[in-house]
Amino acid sequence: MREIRQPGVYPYVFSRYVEPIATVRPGETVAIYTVDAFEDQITSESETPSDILGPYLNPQTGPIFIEGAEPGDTLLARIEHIEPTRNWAVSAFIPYFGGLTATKFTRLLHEPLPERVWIYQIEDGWLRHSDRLRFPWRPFLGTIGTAPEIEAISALAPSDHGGNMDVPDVKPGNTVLLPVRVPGALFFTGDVHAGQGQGELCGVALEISAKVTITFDLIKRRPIAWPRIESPDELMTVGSARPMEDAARIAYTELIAWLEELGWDRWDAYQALTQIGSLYVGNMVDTNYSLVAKIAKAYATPSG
């Protein structure tokens, strides 16, 4: 298996107008080897993260051609396997970002949240700071996309490209679904985190250097607007914006659109998620928020 790292500098957009790094076969498994959402500049909790981040967040290991990827086309990246590549992850308050303080967005008088670092010890399934702070392993990649058509946009950005959706479902055994917009889709993932509750409070996730396994795909000619993902039991879309309703509609109303594609009637899709869809935050903390909307395959498919 083609293992596929970083040359040289970490881009921090997802962009048509970044080089690619390796290109990619349909139907190809590689290992794509990430850093963490810092880079891996934070290593001890006596660190200050003020006086070592700078402007940039959420490297990507990317892009990635895909052979034979057209505009119009859908890629299909099932993660086959999440590894760390270091034994620890990180979390921290970071100044002016997160849920429950004021960011640049969201404009206060109050002074920030305390910095603060948390390094937690992976051991047999675990990470663990403190007796207290103990979480089990739950891996995903907090960032995954394909180049926009046009703009350059931040990798702590989370739109219809995908990008930094923070969603816990992007996990092993799960394939996420992406529109192709230019030549070669230009595949971007990093910002893999350990584990993560629902909407990432803080704003940092338990964060990991990792080697993760994909297997590429395309579906010709098919497009859709915005990510998808599929579980062995459950059909699932994200939408991300701000405010976060219209996360929440751009997810259902995708949902519903997924649906039709499987011979639904529309306002019967729209009946069977009102009485038996569910809902989740992925992130609340980034520029836009990610919403995930979701149906088991039970009820959704034409076996159902």
The other form holds:
Number of protein chains: 4
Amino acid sequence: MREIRQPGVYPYVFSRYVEPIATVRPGETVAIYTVDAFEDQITSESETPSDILGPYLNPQTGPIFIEGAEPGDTLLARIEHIEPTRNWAVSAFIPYFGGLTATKFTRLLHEPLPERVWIYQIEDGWLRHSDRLRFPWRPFLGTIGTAPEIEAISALAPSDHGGNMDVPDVKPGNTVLLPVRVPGALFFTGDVHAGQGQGELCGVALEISAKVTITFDLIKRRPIAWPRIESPDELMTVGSARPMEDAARIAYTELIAWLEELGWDRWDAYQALTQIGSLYVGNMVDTNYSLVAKIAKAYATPSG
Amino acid sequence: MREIRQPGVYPYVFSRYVEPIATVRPGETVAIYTVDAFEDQITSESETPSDILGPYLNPQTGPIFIEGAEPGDTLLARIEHIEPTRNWAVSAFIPYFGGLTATKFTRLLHEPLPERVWIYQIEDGWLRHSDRLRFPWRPFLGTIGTAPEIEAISALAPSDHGGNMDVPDVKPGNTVLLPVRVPGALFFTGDVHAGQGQGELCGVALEISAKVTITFDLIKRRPIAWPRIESPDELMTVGSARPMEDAARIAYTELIAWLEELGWDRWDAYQALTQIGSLYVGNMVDTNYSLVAKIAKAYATPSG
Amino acid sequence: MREIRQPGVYPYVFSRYVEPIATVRPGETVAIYTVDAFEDQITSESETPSDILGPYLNPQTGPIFIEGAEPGDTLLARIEHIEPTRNWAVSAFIPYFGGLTATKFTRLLHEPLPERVWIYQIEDGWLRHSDRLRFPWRPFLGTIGTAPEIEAISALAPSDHGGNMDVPDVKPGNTVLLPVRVPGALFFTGDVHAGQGQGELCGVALEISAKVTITFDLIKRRPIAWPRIESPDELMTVGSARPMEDAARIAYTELIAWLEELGWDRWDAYQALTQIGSLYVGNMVDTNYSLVAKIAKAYATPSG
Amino acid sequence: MREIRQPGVYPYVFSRYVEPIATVRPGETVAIYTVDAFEDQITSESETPSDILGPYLNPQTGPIFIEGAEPGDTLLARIEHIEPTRNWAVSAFIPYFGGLTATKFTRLLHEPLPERVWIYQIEDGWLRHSDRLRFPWRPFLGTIGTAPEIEAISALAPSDHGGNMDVPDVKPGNTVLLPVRVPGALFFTGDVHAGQGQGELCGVALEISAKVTITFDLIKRRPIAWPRIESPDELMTVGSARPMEDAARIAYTELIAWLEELGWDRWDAYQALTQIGSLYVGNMVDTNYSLVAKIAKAYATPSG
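Based on the form predicted alone presented above, generate the structure block for the form predicted in complex with a further copy of the same chain.
After this comes the whole thing, all chains and molecules, with the earlier chain placed first.
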């Protein structure tokens, strides 16, 4: 299996103007190496993130050019496997960043909350900081997406191209569907998390560097407006916006659109999701909030 | 077991100024009869809700006076059992109400979406409208709460007294913790749902009339600020506000407060919920949105 | 001119269940005495508001029963004059209350901002705290409204009944139009401000006790959905909601409705307000935010 | 005076990766030619915008390289004069775009509002569509800003670099202060409006092509976080975010910061803006909402 490593500087934006680092054929499986959201710069609990970090955050590996991908297609990225490339993960409290603090946008007059670094050891399928702070290995890709048509979007922001969604369902066994908006799609990924709760409350999950195995494929001439996820049992859509209710509206409207593509009447779909849909918060900390709407395949494609 | 039925007019507000219909002792289990959110007025798919319904919606059964309850206590309501008192449930599309429509508050210039009634038969543990629209029996209390200190809050609104939260975890086997803000607590409940997805997308779940068995208890002199839910395996807090991110902030801050009461350091709790918390949307349709934050007891009270 | 003073306890809610303190005929002018939002309890800069204040805040004078007012009518309250009944005003920083702080609803983990009282002397048409903090006398009614049909709404909250809008255009020379939802309308007012900026940033304006002269009138059988204000030169509508964009949507939609009542085509009105409307923030601190949309009468009722 | 015209394709992003079209010295006054937000493509009321317009919208003139500008400086752009280069302006209703409609982000299930084009003639200082739709000439720059450090931001979006703020105070006689984040600042402007109400309600103002006269200057080594505006009488700050209350928080916090730079104590400034600040909505339709906070210089720099 081919291995893809970033040859030079990591990109910090999703953009068509970044030079591809590799070309992949539909159907091909590759291993992609990623660094953590801090570019592996925070390594000990005695460090102060705000002294170390500048504006260049959340480095991605990419872009990867997908052969034959053209605007209007849908790119499939099946996550096969995630393997850590080191035996520890890092979390941190960063000043004016997170879900329960004043931020750059929810700008208030408070002093920042305490700054702090948390290092977890990876042992036997667990991430361990202490007896109390000990969580299972549940890896996923925090950031994944394609290049937008016009903008260069910060790797910190999720939007309709994917990006920094921080959605735990982007995990091994599931397939992410992404819009193709430029020739070759230009796929980027990074920000692997060894685990994360819904909401990513303090803004920093269990950040690791990793080797990620992905199989790419294409659906020709089927545009999608926002990212989707398919698991063995569920159909999911991701909406990213502010305020959070707009992310919820996008996610559920897109899921109705998906059901319509599967032959549903729109109003039946609206009714069905009222009774059997799921809706959870991926992140409540990034430039946009990401919400995930779901329906079990058992209800989406009943035999009737 | 004592049965409690509304003797006269159902209350449409949570208020200390409504006369109690019964008095219950801590430790007592009672059966409470409820009508559906439309006061059982919509009975067929040929009806037009906006012709039938006025401003008096979501009738509650109550208030029930809890002996010995005083402001500053916490009321426990353990949901033992929910039994339908008819063999069908109703859902509906109501003009300018729901999650994917302009509403009274998200006021826009669009014409309303189509109006419609959906009747489901209850059969063998399923709610069945058609082969496609067929969902399992997963009953819970859509509305539950106590009287606020000063206001009379519409039974359509959730807030820090509980109320119309539409949270599926208010279900048999779980205990709801509610603030006591007036003498006797003044407990109200109603709006039973035979099932509902997260978000209650169109605004109307599988509405039924029901017999609800609840055991009440009191924790003296322990005030709580917002409702909580305890299941056999999880601790949950419910925040209700707009925009939705404020509901998320309330829910997770309250869950940190709960962990602090259990002996946690605040910053450890903030870190733990980042990595292992859950956050889902109860409703995205009511006067306030309700979000539920959770932590598994296995992580909240580790042996370490 | 008849004078109306609160005979007993001030009401802290807008509710049909509060006993009227006076009856007024349409066309009558009365003088109403009000206390400040702290019920005149904070009198010196050495005091600590959080030690003094309980949950009973923003006392209103009322309700006043308007003879002949029935649900579906519109009540007109023309503000004739506002006179202070003491020679000083008070402002304050209250913990977890205000526009640039974490609050009960935007709940975060920060410590509160500093608490502080500011006393201003009224001298020669100015409010003076110091050379730097010296502002002109621009009095208005912070809180004004009628009883809702069902709820008892806290005097701290603005909504479609009016209430705590904190809109500086509720001032002498202007007429406030309020919905009548219960027999007699049940008018409440209070919370006089000697002056306030747009947004009421820290949450507490220049609070005074006052004598307010108001002429009441009725428009029979003309319901309005939200409060309106008419000045000699402008038509204004007030929307109160969260998030703030919902308040903006309500205010402008109501102003389009008003123009339609005056004979405009809906789409012409939408176009005209795009080019010539005004939209300012009354408050960004209360339970709901209040925004005011305006159009000059010169554009609303052109000779053409 | 030197005239600057776009030599080739107009840029649709604010980005450091767009080649400068001219270099200007601090102190220099230049005339800049701009096209309208539709790139002058909509010219008659019989046209259908959605047939004509693609994703490349709101073309800017630029970037203009400012000699000696370095990151950490502040760029001053004094608007001297705006002259239309044609005798008509255009407004339009665009499907799913505007303040009182479902949009890409506030995604709902409604059909779009009616689509429509409005052409206004410029005559004697007025914009005239009909006797009813007739508004004065009040020109300003809808879009103005500098290149961000990392991203390429759509010309449709306002943020901390300026951009599509749609703030009527960006007008002749006023000076816009912009952050310098890249060498040469890279100034872009366009989207001239012959007039606009606060909020830009339907999303499209009175759009014209124009000749804009601007004098540039630099303040060395004084970084600002968000755009500011200085008029002869007022200090203003612009916050752009969603939800709208976040834009309000940013604008007022930045105005407090400005007052602190002028020697104010932070808490005095918070108090002063409570009593004498202004806060209006520039746009309620763009990717972010823009709010403007103001204080009169008479209060900001009292003699005391």
